[in-house]
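Single chain ahead, written as structure tokens, the form predicted on its own.
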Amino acid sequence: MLGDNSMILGHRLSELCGHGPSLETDIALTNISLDLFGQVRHYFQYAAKIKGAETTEDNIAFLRLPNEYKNTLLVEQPNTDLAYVIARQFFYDVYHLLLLDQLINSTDKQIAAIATKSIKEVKYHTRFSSQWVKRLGDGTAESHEKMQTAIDYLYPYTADLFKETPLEVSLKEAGIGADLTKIKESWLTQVKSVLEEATITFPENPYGHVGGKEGVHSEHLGYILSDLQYMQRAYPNMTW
């Protein structure tokens, strides 16, 4: 779960290398994306020790279907324009820069080390993508518009993050993984927070889309996947 999220988030904003609407965005939309492709390294290579045998960071990453990806459907959401774009990466890095802050305690040290070391980066992510909630939120009226419009359609995949699976709850229980009722009332606070700054009204849509963590995806998977893994799957095994 931890390095799909990752991953399919830095996919995401992959997409967006040479497209920012301006060159200082555009480089740091490419290098939180390079930060996350940075932590999937740290999360796949790890369970590929733990499986075992002939896995490798590769297979995990590239030669899953589609039901054994484990990400919420928050983060395979499109990019729509820049405000969705940025409107996805706040919502996700409150939320990401929580959990780590509960990680970095794991009991699993090896889950407690790569935390430690990619809070670092997501302080930078969740103070960039506040930042442009507000400038964009508080910004020309055309520019709120489609901040509202972002905050208000992603809003109900964000149900996802905290939405405990019987997994989560088990490795909670056993002081490795986070309680993620705590973080989203820690979440709900500094996402209203901002949004109020930003002069964005917080969504009181009670509905939430969920299923993502257990493999029951959006269609944008599909398509993510299949850009994702065509180089394995074409020439299987290959090296660089």
Given for the second form:
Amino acid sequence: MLGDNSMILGHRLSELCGHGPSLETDIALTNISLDLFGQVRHYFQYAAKIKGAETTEDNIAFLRLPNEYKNTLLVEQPNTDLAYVIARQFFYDVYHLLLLDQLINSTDKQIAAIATKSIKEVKYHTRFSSQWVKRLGDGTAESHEKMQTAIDYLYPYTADLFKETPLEVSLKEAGIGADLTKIKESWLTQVKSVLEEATITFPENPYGHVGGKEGVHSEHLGYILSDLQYMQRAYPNMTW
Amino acid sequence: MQDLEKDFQDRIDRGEVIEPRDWMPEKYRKTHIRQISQHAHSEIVGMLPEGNWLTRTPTLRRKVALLAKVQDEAGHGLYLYSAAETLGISRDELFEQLNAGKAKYSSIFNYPTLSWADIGIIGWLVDGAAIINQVMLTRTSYGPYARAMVKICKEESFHQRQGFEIMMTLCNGTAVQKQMAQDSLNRWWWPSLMMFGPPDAESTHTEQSMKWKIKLKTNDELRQQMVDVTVEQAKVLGLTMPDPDIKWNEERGHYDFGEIDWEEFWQVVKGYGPCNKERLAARNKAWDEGAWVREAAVAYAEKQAAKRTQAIAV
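Just the form predicted on its own so far, so send over the form predicted in complex with its partner chain.
Zooming out: every chain and molecule, the one shown earlier first.
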């Protein structure tokens, strides 16, 4: 779940590389993608070790079936325009930072170590995306409208971040995973505060989309996987 | 005026470095703007063929390496545009020249990346050719350009090793992988030789550029260096050079090689290569669709500055 979120979001960002609105944003977004894939490798190498036998980080990354990917619906949403990219990043970063802040105390030492390393990177991501929400929200009339549209569009997908799955409940009880109820409260406070500064109206839509963490995705994931898995599926069992 | 030009040439002949505030002939300035910006544009356009494979890398390790490489290229573009700005032109103007199709960039990036092996080939041959050219440029007479080159060369040689390693893995792999590598070499070999520009006899800029130490070796000398190095590396990989005329010439101490199809070269330079239209369209799209974002960033910065001034006034 942790690794899949980082991987799918990192994948979305990698699609933008070379197509950004300025060299600086291009570099920054690629850098975030790189951080996320670095985290993916830590999580998947650990998962491969637990699974044992001949499992590798690449089997986990590239050779699962679509419903075996447990990322949230939010991170697979497309790069409609930069406002969507920033809104998706911002919603996720605030959540990700709060999550890691709990995981650094996980009873699973390896998870705690990965969280401790990742949290520094995610602090930077959160600063970057919050800044851009403000810049676009409180920039020109056009950028304000685009930012508001993106926030309104993506907000319902954030419900998936906080819907506890049975697996998350058991991990929480074992002291390995995080308490999502606590995260949700802080998340709302922080998101509202940045949006207010950005002159963006907080979306009042009470309905949300859920299912990603249990493998029920939006239509977008299929296309992401056909790119992501292409080489491993077209040329199986080779060393690259 | 004559004296200034003579003094300038004397400084160059003594091997002195020219800095932005120094007097320089207008043509020297213009030539540098042209060359540095072409180089910067090549970095930026060069992100596209490789970016084409970012979402489809075969492993996570390759993903991270390729992301880092493409990001380095954006960084190179950034220093080079800054070096060009020291000569009195803005990055926005340079972008506009590129987008309008008025500025050139390395023609090699007008070829498509059709397989994963092409990512290896770009590192091995294209970055290899770039290094041969750029190592020379670390000693070029214009200070900001020479210094940018030192940093860029370090990263490029890392990229080249990475590319060679991708090729090595393919060549040590299955028959399908080795075929993928050979096919890629067949397609990229000649275009990468063309990267050094037209033959000396037809190169319009070479003579003056050598006098000003903008260039220290001719196109043909650099091209020969590329052939000599690559033939040996291809042997290590076990790949066949797609040129039956390649053979060692004892007398010259170099490899002889076949005739380059200069018609193809000029066709691509003039905008009719396989991907010229796509590359320019991608740059224009990024620039046009980014306009509202750049405007928002400026508007926001102005609002913030106004707030600070107001706070101070109170």
